[in-house]
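First comes one chain, alone, set out as structure tokens in the form predicted on its own.
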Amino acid sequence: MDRIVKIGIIGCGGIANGKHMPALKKIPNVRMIAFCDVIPERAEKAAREYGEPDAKVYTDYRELLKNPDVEVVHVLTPNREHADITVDALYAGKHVMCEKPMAKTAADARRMVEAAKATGKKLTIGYQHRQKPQSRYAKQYIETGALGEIYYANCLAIRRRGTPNWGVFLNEEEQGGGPIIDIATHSLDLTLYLMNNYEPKMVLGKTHKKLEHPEAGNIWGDNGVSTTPLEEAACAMIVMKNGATILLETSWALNTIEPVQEGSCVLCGSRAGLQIKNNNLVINRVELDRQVKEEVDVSAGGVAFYDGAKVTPAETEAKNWIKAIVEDTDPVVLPEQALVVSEILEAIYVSSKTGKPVVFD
């Protein structure tokens, strides 16, 4: 990890400032040398706060891609722009970290995968919930065979009243959807990753927009929530080719008393089960003819996956991404895996619109 990695940031808005740039700043061998945003003041501010003294500022990402010193690009723009910028960056010879979801459409996501294969450059997607200590322990536990065959799962991304109303979150053209593409994408990625199952057979889904006053009680206030055309909630049944089933539930606004659940899932196997709900990991099994439930304490040190309580999933994601570049290994999130997530999410929207299941080849 001693080799210096020089990074260009494309999109200097909320996710850049809230996640990527602070995490990258903590990695000793990372240098952020270029910043691009359509609003020049945002790029200039990012350069001052996170960049090298001679960092360059751009308003056109194509100009940033011409910078020969940039080895890696982080694409942190609205969803609609992910594919075009990522493809251009890959063909410009850059490795790419693209924020989730992979793209607005599955077709765009496929273009990204094809570009990565054609150029031989690394591409990963920002699914940082895989990097939570709970998720990392669960992955190792599952790989011991303790759960047996995982044949049933519940994928959860639920907010009671939490519709984001800043930036372009409520802009269907820019984002492509509501909670399905915003927060269910994280939970579905985590579920498929833990199951190690990326072969969907059929998806039946339904979106909902029913609340009379969706702005009431919204934790971030109204600011357009009442008029957004995007779904407030959705549910789906996903059948995998090996017969496993996944029930997906998601909402920005829903009359439920359940606490917020994001990056959460329940996995049921032939030998045991587990659930990750926010920051809790609970394993269940039958032992000595008794039902046993135990919560795993991932705050204790002394295990290989543990990075310390003060290390966030975003920081772990950034560290592992840079390590993959320096050591020339696969990133934690493979683009082919993220493509399947996008294909399933799109199938939920299509199924809801047509009233029919979407069948995969």
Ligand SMILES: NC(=O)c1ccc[n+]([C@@H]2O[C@H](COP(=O)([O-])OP(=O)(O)OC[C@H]3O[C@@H](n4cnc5c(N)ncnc54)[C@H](O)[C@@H]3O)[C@@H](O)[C@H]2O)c1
Given for the second form:
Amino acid sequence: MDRIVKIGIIGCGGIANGKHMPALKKIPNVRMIAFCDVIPERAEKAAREYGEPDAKVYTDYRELLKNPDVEVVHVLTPNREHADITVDALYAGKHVMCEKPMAKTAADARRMVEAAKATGKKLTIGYQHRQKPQSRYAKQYIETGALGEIYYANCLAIRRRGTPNWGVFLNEEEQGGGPIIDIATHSLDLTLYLMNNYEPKMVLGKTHKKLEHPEAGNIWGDNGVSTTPLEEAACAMIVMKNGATILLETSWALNTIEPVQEGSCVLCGSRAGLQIKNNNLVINRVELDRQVKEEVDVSAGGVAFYDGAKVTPAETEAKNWIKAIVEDTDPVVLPEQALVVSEILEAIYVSSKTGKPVVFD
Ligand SMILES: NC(=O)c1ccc[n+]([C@@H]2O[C@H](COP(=O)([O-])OP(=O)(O)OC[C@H]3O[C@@H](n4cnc5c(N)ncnc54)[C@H](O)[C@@H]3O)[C@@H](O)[C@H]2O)c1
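Please show me the structure of the same protein in the form predicted together with the ligand, now that we have looked at it in the form predicted on its own.
Below is the whole assembly, all chains and molecules, this chain first.
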């Protein structure tokens, strides 16, 4: 029987209710014993719905961190707060799962990595696209060497009209940016993870804000879309130290044919290629002098049946995270990897502002 892991939730809004708390609730050895939100009703409601009968409720995260029974905290606040809360939590002796993006700036992300190193506590980031059955299959497939050297990639996080306009998504100060920091962060994490390449050499990027009526046709209506200063779309070329190139495209709103391609990437290797497009995985290669495409069915049959049909990426993420704590192993998403994602995304903003490529040491 696994030992009991006691968890504190900081930020009881959308992602806490939609992803973390329901997933953690399904893990038999997890107990959610502390809940914090600056809006007390949210923490109280979360405690009622997901907590132990004697769960504690806080409005100041520092008070939650003083609770000696809490071993792990999940940081689920807007982006601006990720770094300070995570660093304080690590120094308070807690393991931390922090939502994506790791932080609002690369400097903040670096502070988080340093705090994890200094305290010896575990830190991971909520990049759940890695946990999709398609991604897990692709990772294993690539590790067999079937793709050869991956030297060319597309990284896609595209919505034709999907600007989120609730909470603080359109608040630059709280979030740090638009689709680059909100959704390209997932696709870039997935792309780098599958390439197993964390050494960028140069980034050239350009953000766009051009639509005449960005609110028109937005799937969630206007509510600030027409006035937000954040980018609507961006395109970037990322050159890695080994010569591999990644073309990144992202948008909340863009007059593009595909209505949505999120957590998506195309990887082209010296032996074969593959594409993860939303929830489809297709492998391509040449066999007997013919172009062959194979779609990998992760929704039915064998073990994949349980992975694909029964367990969500959020549940797999939570399960693997708790396992890493109990077994004292590395989490699936390492903070050093998430830092590189943050550095590249920040370089896109910098390059767009200066009109020059950002060169890494
Ligand atoms: N993994 C994903 O796919 C995914 C999806 C959506 C959001 N997110 C991330 O989750 C984070 C939160 O997004 P959300 O949609 O849940 O936002 P939200 O606004 O719905 O929830 C955030 C909550 O944090 C609370 N809060 C703010 N400052 C706080 C503080 N100092 N202490 C305690 N509570 C505080 C707010 O009152 C709110 O209830 C963001 O970083 C976002 O990027 C990730």
